[in-house]
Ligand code: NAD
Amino acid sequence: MNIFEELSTRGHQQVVFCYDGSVGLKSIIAIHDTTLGPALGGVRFWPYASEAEALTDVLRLSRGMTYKAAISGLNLGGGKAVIIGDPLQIKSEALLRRFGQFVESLGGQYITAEDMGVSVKDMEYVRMETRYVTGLPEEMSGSGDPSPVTAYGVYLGMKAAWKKVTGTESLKGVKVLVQGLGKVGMALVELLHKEGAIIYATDLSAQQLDHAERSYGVQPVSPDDWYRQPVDILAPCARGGILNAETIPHLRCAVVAGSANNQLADEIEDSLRLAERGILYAPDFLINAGGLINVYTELEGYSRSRALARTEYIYEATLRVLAAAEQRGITPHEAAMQLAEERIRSISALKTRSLLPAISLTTA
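Can I get the structure for only this chain, the form predicted on its own?
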């Protein structure tokens, strides 16, 4: 991998490699764009197969955060961090606090939060070393677990996409497959259950599937061929890249709307593949923005009711993106990207104009 070519292609401002062998820390912090504000994004703790894989992931995720903040109307830039390793094996207080020291050294250009492999409790350790952290426990005046708010945004985006396809937003009796039963996936299942959807689900954990089946009447689907299950809506809620040249030809759904980041293995080609099959795609970085909205609210003094109220914007924003895609003759993913870029450019121009000297006119 040519690192500098990758940075140039994706438009990143800064990438920081953080290493401390004494505590087992191997981490990468990527700052994509800070036009709208400081870069905010979670830290993902994952046993990547290689350092190159970790770098690719953090570059994609941080870029996605830029578009997520922009399309959601937030005054934030895009950033992300990864810690390389198995959190069950190497996670420790010392490692997390050392990571916090690296975050602090960036002076607020990057604000961290929780992500896969990291808990709310872990963020307490990070907070011991840096001011620039969100996703803290509620007893520390933080927002706590963002999963319910993320799931609520996905649920609203799903309803908007279903309305675009059928003319009604009701999901009662609609067949939905939730791929991945982590915190967000399970919270989404609960919301769908309350509305009366017919829920299918798949997960690598038999325990999670069993819990979903007993609690919400979910119908289990094999994790090997979930993408062949005939449903109305597919909700990817696990890792990214699952919509690709191999899986898309076998999908049997009308809508894709889920919480996973970077669901499209290839943003352009796979969004076109979905469109050619007549499958409406609700852009992931738009409808999964509830978690980001949640921690953004924390920066100004957290209120769950205010976070949920802001998250409700996702419904209108999804309809706006889908309408723009239709009007411009492009895919929903492209439309969401364009609208996000248009906001970034307009605010950048506004900031540039604010630096121009004022002209004073006087008369005798």
The other form holds:
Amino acid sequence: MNIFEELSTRGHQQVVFCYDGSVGLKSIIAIHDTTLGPALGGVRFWPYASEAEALTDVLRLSRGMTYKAAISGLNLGGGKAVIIGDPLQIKSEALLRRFGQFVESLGGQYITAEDMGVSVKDMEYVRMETRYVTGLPEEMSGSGDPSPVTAYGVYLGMKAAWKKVTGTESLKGVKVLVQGLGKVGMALVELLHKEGAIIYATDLSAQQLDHAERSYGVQPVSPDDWYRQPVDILAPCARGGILNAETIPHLRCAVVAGSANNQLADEIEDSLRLAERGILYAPDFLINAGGLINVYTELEGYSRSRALARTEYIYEATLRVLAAAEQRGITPHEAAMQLAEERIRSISALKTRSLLPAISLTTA
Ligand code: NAD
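What I would like now is the form predicted together with this ligand, since the data block earlier showed the form predicted on its own; can you produce it?
What follows is the whole complex; the chain from before opens it.
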């Protein structure tokens, strides 16, 4: 891999390689763009097959965070970190604290948070060495589990998309299928149930499905061919890559709006496939931004009600993205990317202007 070419293509500002053999730490911190604010993104602890794979992942994920923050109206940039290795084998207090020291050395340019392979307890160790951590548990005056806030944002994005298609935002009597009844999916089901939607759901866990059936009257669907179920709205809340060349031709819905990250297996091809089938896709990185909004709120001193109020922005933002897609003749995914880039450019220009020295007028 030609590293500098990669950085230039994806537009990264800085990539920091952090190594300490004495504690087994091999980590990469990628700062994509700090025009809007400090680069925020979680740290992923993963047994990558190679260093090149780890680098590709951190570059891709940090860039994604820039777009997510920008389209959500947050004053944050995009960043991400990876720690290479099997967390079950090499994770230790010393390794995590050493990682925290590297984060601290960046002076707040990068703010870290929990991600795959990293627990709340682990973040407590990181926090011992750096102030630049967010997404802490409530007992540490943090924001706790972001999932209910994420679910609220997905729900609002879904309502906005439904309004675009039908002229009404009410989901009463609307058939919604939720794939994945985890922390976000279950909270979304609860909101949909309150609104009177007809809910179908699928999960690999019979226990989760059973709970949703008993508590919210959901109708179970097989996890193998869930995407063939005729419904109004599909809400993928399990994993990425599920909108692809194989599944899209079989979808029987008007809208896709869910929490899963990177739902489109191929951002360009699959968003076009959905558009060609007349299916409205609410961009995942926009409508699942509630979790990011939640940790952003923590940086100012957390209040759940402020986080939820701020998440309401997702409704307007979704309508704006869908309108831009229509006006520009592009897919919603592309429109969200363009609007995010436009916001970054306009704020960048604003900052440049504010740095110009004032002209002092003198009379001769
Ligand atoms: P989770 O691990 O709590 O739940 C995922 C659920 O999906 C589990 O119940 C699992 O059994 C189920 N599942 C996995 N594979 C499945 C399959 N093939 N078919 C059916 N069910 C399947 O995760 P979560 O925190 O609820 O997050 C869900 C998705 O939303 C993830 O893609 C996550 O990256 C994304 N997301 C979450 C948040 C958040 O605040 N938690 C924020 C943004 C994005």
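Residue numbers count along the first chain shown, from 1. These figures come from a predicted structure and were not determined experimentally. Throughout, rigid core stands for the largest set of C-alpha atoms superposing within 1.5 Å between the two forms.
Annotation: Cα of Leu61 displaced by at least 2 Å between these two forms, core superposition. Once both forms are fitted on their rigid core, the CA atom of Thr168 lies less than 2 Å apart between these two forms. Relative to the larger rigid part, the smaller one turns by 16 degrees between these two forms, according to C-alpha superpositions. Shown is the Cα shift of Ser22 between these two forms after rigid core superposition, which amounts to 8.2 Å.
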